[in-house]
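A single chain comes next, written as structure tokens; it is the form predicted on its own.
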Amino acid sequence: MENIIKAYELAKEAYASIGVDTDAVMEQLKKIKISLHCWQGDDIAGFLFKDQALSGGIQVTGNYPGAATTVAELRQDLDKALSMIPGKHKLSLHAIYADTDEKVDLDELEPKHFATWVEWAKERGMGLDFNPTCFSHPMADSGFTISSADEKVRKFWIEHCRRSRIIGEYFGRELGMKAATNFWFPDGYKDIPVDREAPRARMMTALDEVFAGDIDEANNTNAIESKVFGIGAESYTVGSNEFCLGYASTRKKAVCLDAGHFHPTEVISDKIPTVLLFTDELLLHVSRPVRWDSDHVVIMDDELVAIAQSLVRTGLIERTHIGLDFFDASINRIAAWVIGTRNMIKALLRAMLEPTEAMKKLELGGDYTSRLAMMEELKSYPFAAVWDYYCMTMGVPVRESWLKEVKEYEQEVLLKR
């Protein structure tokens, strides 16, 4: 502990020399909430339809022991992960994670089916986000949901999404923390379609039905998420980036940018400031694609750093809901949560330790030499010492010491399931 404090004092002095107050930065960092995704804990199985195979282009690889199989086990695992992550955060639920003994389908879900999740979140001072589950269901077997040409199928998903919006508003109202309800659809064709317009017209009309009616937007942000392609929808995706951005900007909804939902050479860090010129709010699904939308655990790579910088440098963080979206069953699932979430927070800290205003002044003055020099020198500034001190003061393990706790939990809990 003494060495951590000494290192921090030196780092504090170094950052003060460029006009950055590290204590103030850490106070600001405490206010930022990351939305952990519940589906990392059980490989997107959920609790409503235990025997339903994954569909909609979603795959989870690996068979690491200890996946949660009940609501109680998932909450236990989440509590363990949260104990190693600094700050108070949020949890993002999919509809299939309802906690109920009723036999209920997706188009019958109500807030009461998530009441125990609200109580769980209240006890921990957390918020909840929501997602309709428009995959892994017989009504999605055709490859189409809300844009289906079959009216029965389309109406089913409209009702499910309408109810999801109500559930999201319930979360925000009960917890006093605005929820983000995200709408993503796997709809598309494996091979080249004849008509590219009609499914999108159906999706647009269906979404208008979903969002009709009065629900307090102060408690819930509705976001629509695009995807460039999926397994089984390689040639045509109804909910393309252009469709989602156009719909959100004309209907005053948020856009969800998922780091894996674009072409391999595209990055969402450059899209963030553009989207927020046209929408009031933004939802992020921070993930790590490896060659395709493979949802690897978030690491401190160049794009994660750039995402954080894009939010911080442009002052857009208050208009952005930061969520995570990855699922890896080849490693310890709790470790995956801890690694990914700590990296997201660490990247934000690194960005917040920049002398942003000073660098903007250099840029506006045309001094690109000094801008480049400053940006490069910052890469070797001692942000890690500030991170260690932050973790220590927030009462969570410093550096890799959390791994010992995960390994002990694995032996004591996970391997006995």
Contents of the next structure:
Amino acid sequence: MENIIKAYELAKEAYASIGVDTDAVMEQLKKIKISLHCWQGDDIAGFLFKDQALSGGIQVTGNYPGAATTVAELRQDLDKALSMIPGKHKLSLHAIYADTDEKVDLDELEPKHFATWVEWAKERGMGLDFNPTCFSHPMADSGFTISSADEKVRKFWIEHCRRSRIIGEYFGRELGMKAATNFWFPDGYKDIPVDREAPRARMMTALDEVFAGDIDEANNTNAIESKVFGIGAESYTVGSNEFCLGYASTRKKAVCLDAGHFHPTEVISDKIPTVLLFTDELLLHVSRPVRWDSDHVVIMDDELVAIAQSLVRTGLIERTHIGLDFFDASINRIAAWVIGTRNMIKALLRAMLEPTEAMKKLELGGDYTSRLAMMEELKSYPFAAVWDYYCMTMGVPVRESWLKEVKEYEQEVLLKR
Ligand code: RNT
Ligand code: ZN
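Please supply the corresponding structure for the form predicted in complex with L-rhamnitol (the preceding block corresponds to the form predicted on its own).
Zooming out: every chain and molecule, the one shown earlier first.
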């Protein structure tokens, strides 16, 4: 502990010499909320439909023991993970995580089916986000949901999505923290379609129906998540980037940028400041695509640093909901949450420790030599000492000491399931 304080004092001086106030940065960092995705805890199984296979062209690989199978287990795991993550955050729920004994289908869901989640979040001072689940359901078996040519199928999903807005609004209102409700549709064709327009036109009309009516939405932001392809929908995805951006900007909705949903050399760090020129808010699904949309655990790679810089240097973090989206069943699932979330926060801290204004001045003054020199020198500034001190003062494990706790929990809880 003494060493952590010593290292922090030195780091504080180093940052002060370039005009950065580390204490002020940590105060700022405390206010930032990351939305943890509930589905890392149980491989996107949910509780509504037992034995329903995962569909929608997404896949969880691995068979590490201990996945949560009940609401109580998932909450216990989340609490464990949250105890190792500094700050107060949010939880992003999918519709299939409803906590109810009622036999209820997706087009019948109501706020009451999530009341215990609201209680859970309230007790922890957390927020909640929501996602309609437009997959893993017989009505999605054709590969199309809200853009289906079959009216019965389309109506079912429109109703599910409409109800999802109401649930998102309920979360935001009850918890006094704006919710983000994210609409992602797996709709697409495995092989080359004849008509690339009609499904998109149907999706547009269907979404207009979802968003029609006078549902109060002061407490909820609706976001549409685009994608380039899915397994079994390799040739054509209805909800493409252009579709979602066009829809969101003309309908005053938000876009959700998932780091794995673009062509391999495209990066969302560059899209963040572009999209926000045309929409009021933004949702992120921070993820790590390895060769495809593989949803690996988020690590401190160049793109994560760049995402954090895009948010912090611009101030656009104020209009962004930062959500995570990865699912790895080949390692301890709690460790996956902890690693990914701590990295997201750590990357934001790194970005906040930059002398942004001074660097912008260099850029505007055309001094690109100094800009590059500063960017490179900053990479070896002692941000880790600030991070360790931040974890310590926030009452969470410092460095890898959390791992021991995860291992104990694995022995005592996960392996006994
Ligand atoms: C799928 C999307 C979507 C899902 C979650 C479970 O490619 O990324 O966000 O991962 O809704
Ligand atoms: Zn996503």
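For clarity, a rigid core is taken as the largest C-alpha set superposing within 1.5 Å between two forms. As the structure is a computational prediction, the values presented were derived from the model and not from experiment. Shifts are known only where both forms have a C-alpha. Positions refer to the first chain, counted from 1.
J.: Core fitted, what stretches of 3+ consecutive residues have C-alphas moving by 2 Å or more between these two forms?
T.: The segment that shifts (3 or more residues, C-alpha shift of 2 Å or more) is 215-217 alone.
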